[in-house]
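There is one chain below, alone, in structure tokens, taken in the form predicted on its own.
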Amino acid sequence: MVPNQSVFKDESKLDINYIPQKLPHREKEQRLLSEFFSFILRCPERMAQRVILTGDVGTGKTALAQHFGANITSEANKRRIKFRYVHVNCREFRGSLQTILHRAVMAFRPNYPARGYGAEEVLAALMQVLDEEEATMILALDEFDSLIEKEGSDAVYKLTRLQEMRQGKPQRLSFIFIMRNLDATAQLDESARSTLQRSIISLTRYGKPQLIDILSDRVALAFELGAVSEDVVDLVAELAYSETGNARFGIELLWRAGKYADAENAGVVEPECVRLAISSIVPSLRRSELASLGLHERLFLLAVARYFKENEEVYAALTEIEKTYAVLCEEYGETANSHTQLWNYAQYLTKLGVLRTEVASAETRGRTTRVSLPTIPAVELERQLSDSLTQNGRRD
């Protein structure tokens, strides 16, 4: 690539607030949301709905809700149905029902005063505005558990029993409650909890193959063609999978790695860029762990560091690392240990979280052990180990 050219085509596609046109591996949940709220397009004002979206961090709860909101808004506009989707992060408003509802009112009345009214008055104002506009609304309350923690059962009761106080009037306000799990609902009294837990959509953690699909889509949107290899995507997916299948973590890691690539004018996102990126998020090898390693464990790990420093690869066969290890043993005047012993070192360092190992099929000789260095920059690891071997002397 041309020197000084960024690896990015459009880095905004990696922003936490960007909602892609398609959400891989959330098609089932999208269909469920569409079914739950289909009445808005068929018979608005005749009913209301409450849905809970749950799932761990990075499972796509917010993206799913906002993607659905954009789609149903577009369809409502085509049918000339007066409808608004409003997405509010409760934690940003410190779990205050009054300020959350004020944000909803502002969708129609931007100049509505922020102070001077209580939560019940703002809720009444919201319903009045919806009546005046002859409109319906889905109010998505993200991180809903923060509202429960701050205001408890009374706030939930006001929202979920709203229509009972509007007997005979059009049903205009539906909800999507977004939370990591249902633990916070244990704080609610039975009546509030029973009105809340009607329709629940649970998002499971992404597996590594799913993360590869998600990250590959983002790479195509955000990076120049050829700037990120399949092996690098695989490495980032593996790291995101180890972080509870967190797609958001993987996307941020891609962005950071791209920034390191640009800083080094690399032209492509190399595995070392990913290692630098992950080391800026996750602590790398602790000195206490390094000091606990024996001489040949350190020599083996130094061989790993040197190999990946000199070869821009994500994975290396253990036999390749063994060659570098043999050269290092000559440098330090040591007799190289056996292949089996090196395999044991690799397994131990994997348990420490320093390396990752996997068994892969080789084209000519059956199965082989592959080694990767996922979280520590090879340059930094080489420096630490070289210093350790020089300063601390040899340790059997």
Given for the second form:
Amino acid sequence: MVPNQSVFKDESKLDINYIPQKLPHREKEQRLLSEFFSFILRCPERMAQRVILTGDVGTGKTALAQHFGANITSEANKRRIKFRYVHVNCREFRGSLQTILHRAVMAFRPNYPARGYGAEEVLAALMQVLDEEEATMILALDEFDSLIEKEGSDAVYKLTRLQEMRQGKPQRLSFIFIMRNLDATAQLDESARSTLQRSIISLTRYGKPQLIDILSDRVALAFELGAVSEDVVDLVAELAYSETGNARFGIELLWRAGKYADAENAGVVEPECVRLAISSIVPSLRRSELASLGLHERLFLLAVARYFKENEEVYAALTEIEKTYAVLCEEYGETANSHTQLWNYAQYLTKLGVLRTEVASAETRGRTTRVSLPTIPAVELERQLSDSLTQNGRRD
Amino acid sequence: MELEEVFSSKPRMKILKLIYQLGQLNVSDVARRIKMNYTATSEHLKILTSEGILEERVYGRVHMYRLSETPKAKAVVALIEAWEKP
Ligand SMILES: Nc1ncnc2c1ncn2[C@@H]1O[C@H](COP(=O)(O)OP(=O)(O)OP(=O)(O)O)[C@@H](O)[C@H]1O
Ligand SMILES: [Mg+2]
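Alongside the form predicted on its own that was just displayed, please also present the structure of the form predicted together with its partner chain.
First the chain shown before, then all remaining chains and molecules of the complex.
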């Protein structure tokens, strides 16, 4: 064994705050954002814009906004346009409008006093500072729902009516409001809500193929060459997909799996590392579920666990599991059940969420059923099942 | 005010060094950092402003001071740099 051979090349690329150079499958949304704000590069001060960005957890809202912010900033710099992109997570500041606006003022006046002044004063100061600097700003308010919850319609009025109060003066402040859905806006007055909801970009959940692309990119950046196989990426994508298409979940899972691989000094991230990683996030087979299984269901599941413990694969053909099952039946002095029966067990265990099954069409032999053990570490499952089989197995 | 009078005050020199280092500051911030009361600090800032060394910006109730662009201010910066930089 080669000591200290980490599977990671650059762990920081899996950090939650890392913004990748490119965002696969968000090209259309990036273009939309650029369109909405193209005036900043063409005729700043002539107009201002408000855009809402919505989408479920881990669909890339924050990443998209920050990526866009970095791009437009560098474009503006090239053209010598005075521009700032400021990204504030409202929840971090407990939804306080005054504190959030203070962050924006700090972009130009880092020593502006943090306390003792109301939101309205800070907003006025922000506009004055922008005038002094002859600059424009996009203020991205991430997790905006926490601001709505804390401050209500009043805050939305303050932000959106801003320009009406400065008739004839240059327009300097645009907004991106980011939230998972529009539920929070239901508590706003009719008019506050309507001023808010003009341009909406909504990010759809990622499908499995898209997650594979996103995760593959990240693997190339963060892991040593060959440390993560395509099958493992596939498994992680599958898991992230069933977790509402959450890319963050997939990335975190990759990182944890890498940690398990390093702890084992394995040199590569094996499927078992992914299972260990996910079991540290989501609960494994519950005792009650285990108790509900009959003897042959347990023997079948034990066969699955053995198979995956011994083979570093993500999927196994049902016929392969069947062989291991036959051996186990001998071991426990039982007569093996038929293939159809095993197929039923696989379906039932899939329904319980323990296994995943899929029908793959093999070119040579028609359709074969493949089984995977996505979330429970094979070692753990084997231990649990062996215990239960020696305790009460023979009584069945 | 005569040259010797402007520069003979320890708090005023402290204020100039502070604003040189940190940029724009408001009165309470300066007061806290040089450990002097608000009124006295505010007086010193007003003197330095009327001498054209500092510049005052008012944001509602917030008064912020920074070095101005005058020859006097530039001379002060040169003085501080000559003194403070190795
Ligand atoms: N298209 C993509 N390409 C590359 N990485 C992505 C993509 N979409 C999301 N990610 C990554 O997935 C993770 C989650 O994305 P992000 O934080 O932007 O989600 P979010 O929509 O803001 O979620 P939340 O609602 O929880 O705040 C981040 O690490 C981000 O870099
Ligand atoms: Mg986010």
